[in-house]
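Next up: a single chain in structure tokens, the form predicted on its own.
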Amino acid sequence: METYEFEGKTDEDAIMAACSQLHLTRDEMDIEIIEPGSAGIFGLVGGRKAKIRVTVTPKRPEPPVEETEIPVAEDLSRPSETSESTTVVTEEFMAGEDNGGIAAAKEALENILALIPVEGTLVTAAQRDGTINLNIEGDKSGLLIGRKGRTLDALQFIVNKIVNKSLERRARVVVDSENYRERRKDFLIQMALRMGDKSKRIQKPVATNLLNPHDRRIVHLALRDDEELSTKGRGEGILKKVVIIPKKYSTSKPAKSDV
């Protein structure tokens, strides 16, 4: 047996950190929480790191599948000041809407900015195909947006808890900032076409790093008319990778013997 130690901003961070770097999921490791960590306000202000020791049963590995790991581009966070955002989001009341759902998700949002060091912000709000969509403008510096994003996402879970529970139906809350969903979502699309091309072009599987379910969905659906390629998510948990795999690969691979 192996036993490694990792820490995070809170049990939940540590836990992913080691699934990332060890390659496994929780239910492949044997997880003991050293010093539980706190995220503070929103994982932003008087966070207190978490530690974990893991230990791993060594298991006979799966054939090799070359891995592409996606870089955590520094224009992603941070809107480019050359750039023009291609979405002006604006306050859009549709008559006849039921728009009690708008003016407390915009609500519920604002308040939790009050409680966050970013100033010079504003939020807006528009309600499009029966989801609500905020955007925060005014954020330059990128730290509502967080890593790859999570920062956004941990805001948009509260939000929709928050709305959800107030109102008597149930409401679908989208939280962006500075236009940065579309642009992780152009980014995952070139991604992914370069992945496929690399993939037909060495005729093996390769695999992204891993992603959210919101992320995979986009790669899949990047490559889903591509009739030589086919896509699979492969491990457990929230996070998985996408496989992007050549038809002719398992056709012409030699069969394996069972002597």
Contents of the next structure:
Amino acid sequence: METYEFEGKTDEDAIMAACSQLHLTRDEMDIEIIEPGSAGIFGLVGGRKAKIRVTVTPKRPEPPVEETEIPVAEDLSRPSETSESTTVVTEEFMAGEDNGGIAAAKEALENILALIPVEGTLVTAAQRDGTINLNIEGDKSGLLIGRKGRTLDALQFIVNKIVNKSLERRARVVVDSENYRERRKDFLIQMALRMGDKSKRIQKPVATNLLNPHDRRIVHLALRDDEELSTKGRGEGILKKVVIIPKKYSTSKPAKSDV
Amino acid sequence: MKDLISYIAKALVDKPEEVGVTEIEGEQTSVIELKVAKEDLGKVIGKQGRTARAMRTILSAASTKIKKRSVLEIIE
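Having gone through the form predicted on its own, I am curious about the other one (the form predicted in complex with the partner chain); can you provide its structure?
Full complex below, order starting with the chain above.
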């Protein structure tokens, strides 16, 4: 994943600059507006350049994988897709990738779980398109998921770090338990659609809670095809809000109106 | 608890032999002190403290399990 920053007179200009310099289309990158930019008074005084941050996920030979269960080309606004995790196991060796990462990831997670200690859990591992999926079975209490999946995310983060330290090629590890990732995705899509409706009804921007990059991506994608809305990330650091803006609103009152 | 942090820290750093973890047990809360080689400090803290936060999250899940509170201190 690579991040670039671009400037332009407006955020549109900055995005255009990003597209032409990186030779990518808009859909291929994750755009976050750092500063919306303003024209100043009569376009003369106090004008500020718009600044955006663009994140590009490097392409793989197969369809780009951010999250294994979601083939990116698929329309995310349809929440009714079926989990592919059952088919994943059989594809484990068909992927033809080195299994060093998968063994290391499984071992690291098992070791951590044993030390917590949680008993009676089973870690199953599968690899697909360069993403290693680890599923923890048997944690009925939800202890390993935590509030809003925080513990699960922490485990995932640490396992990622451990695996990528010993590997030369970067591997992505997704840790799941009790189908949480899928449930969370459905919840986020529903929330995004609901907030989108609200935003259209009141003709004002609506902001989500602070979300991590993966969750934000789900929100952006859920509303991508809605022509009456646009979405932007707002905030600093890893956790940001997603602001859902009616298109009409942003053209009539540009800059800062959503603050 | 101590072993948990020790395992994670050792897996993250370049010099696992210099990882030291001490646990100071209190009645309700125990403090876990993590010491690593100076060059490895960044590895256990992470960008914007992300790694440290993840370790604390896992630690608090583990503490919930044994119904005790623990805090992680990274010693410079």
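Predicted model, so just to flag it, every value in this text is computed and none were measured. Residue numbers count along the first chain shown, from 1. Note that the rigid core is defined as the largest set of C-alphas that superpose within 1.5 Å between two forms.
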Query raised in the report: After a core superposition, would you say V242 shifts its C-alpha by at least 2 Å between these two forms?
Result: no
